[in-house]
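One chain follows as structure tokens, the form predicted alone.
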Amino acid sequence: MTLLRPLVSRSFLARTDPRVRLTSGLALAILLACLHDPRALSAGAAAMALLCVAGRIPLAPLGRRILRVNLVLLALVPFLLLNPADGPGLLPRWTLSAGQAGIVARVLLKGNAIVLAISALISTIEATALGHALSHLRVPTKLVHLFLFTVRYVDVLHLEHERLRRALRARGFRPRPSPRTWRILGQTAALVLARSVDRADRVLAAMRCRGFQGRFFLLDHFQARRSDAVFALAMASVAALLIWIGRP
């Protein structure tokens, strides 16, 4: 559930228009995913790291997020890149060629740069402000509502799952590799799903009683300032520099 919680920033990032941060973060993430030159990827990762430092992003949650991403990427390396090489022994000798090592390095650079960009520019936006920004950017209303309700109720469903787990442990259930264990786990997942559907019906009925007609009314609107234009220009300059470095 920690991935849905915003990173607190008490710097110029917190005062920048969420629309500018959202569009800049998405554009840089897409650009970094499309780059292949190691120099451009290294420059992008360094630039995003400097932005995190300048934005006073808390190091502990940021470090945990980067560690999880790197563990996932490293776990995929043996399945994607390592090939058995012919050797004198009875067992195959696993080697990593120079070209494959370059691919691993590029994947790690891309993953870290994208995580740093999203952490600095998007994860510092509160959920309600992010939904507001998505609405201003003409994202379909149903998708905005789905995002806001997911952020609002994902912790509730997580706590419901934790209560079921505690109830199972109190009754002596211990997971084992057996058909009975898989049956109980499937029944638990089905129960969480059924309770989530029931809660969704109750929430919808309560909202209709309060006059909900398919859209949220926004009382406060974002006001773009000169500093927001300067920040957008700076991010565009970073993107242009990365494209220039990574040119063939």
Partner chain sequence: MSAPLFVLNDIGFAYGSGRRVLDGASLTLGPGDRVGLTGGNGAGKTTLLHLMVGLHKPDRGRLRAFGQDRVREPDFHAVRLRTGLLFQDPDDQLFSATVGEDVAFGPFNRGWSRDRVAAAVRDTLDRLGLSGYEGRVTHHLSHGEKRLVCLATILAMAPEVLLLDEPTDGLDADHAARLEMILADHPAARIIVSHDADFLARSTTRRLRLAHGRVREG
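Same protein, different form: I have the form predicted alone, so give me the form predicted in complex with its partner chain.
We keep it simple here and write out only the one chain, dropping partners and molecules.
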């Protein structure tokens, strides 16, 4: 099983240059995070939902993401409605003023709109392509290589961890809340870490064998087309529209 699966879309989204998807996704997410007006946020959420549908993002994983974010946000709602006692009495009171209702609505709309934007535009990029796209956006080379290297070995180590877990289960281990379980799971984690260091040493040795002296190389993979410009323009118009709706 691979951990790093992107949201697979078989639509124009998948064909759009990853650099364009990444920049427009980041720009829209940041814009949505900064918007205040509930109408603008609703419009943003609706536009991003439309993009997910039009881009044929598979619904099951998208639904799980949205559910997960909303569980976190909804857990927060009661506390947003909780007011410290002002006046007599020591206990805080639950209240619902117009201002509070506005905050709740804002938090929910914002959270959902951003998640939809990132799902459609960024999570559809394969992790490797994302690393390359980042290098085009002037992210420091070292960070790009750290990212790509990590992506390369997450699955390898995940499989090693799965083997360890199967070996534990095969000998009848079942995790329960007990110090023994904590110790054994701690050892499993320690083994994963020790094996990653061993793996790193072998990888570095293999790199030295091919003449590695501290320099990395990337090849170019992207070719922007006219449709990418159209897509970028469309996303920019959405952003402009949202700013216009949200103008003070």
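Predicted model only: the values in this text are computed from it and were never measured. Positions refer to the first chain, counted from 1. Just so we're on the same page, rigid core means the largest C-alpha set that superposes within 1.5 Å between forms.
Quiz prompt | CA of residue 188, rigid core aligned, shift of 2 Å or more between the two forms | solution = Yes: residue 188 shifts by at least 2 Å between the two forms.
- Examine residue 126 after superposing the rigid core and state whether its CA is displaced by 2 Å or more between the two forms. No.
*residue 172 C-alpha moves between the two forms by 2 Å or more, core aligned*: After core superposition, the C-alpha of residue 172 moves 2 Å or more between the two forms.
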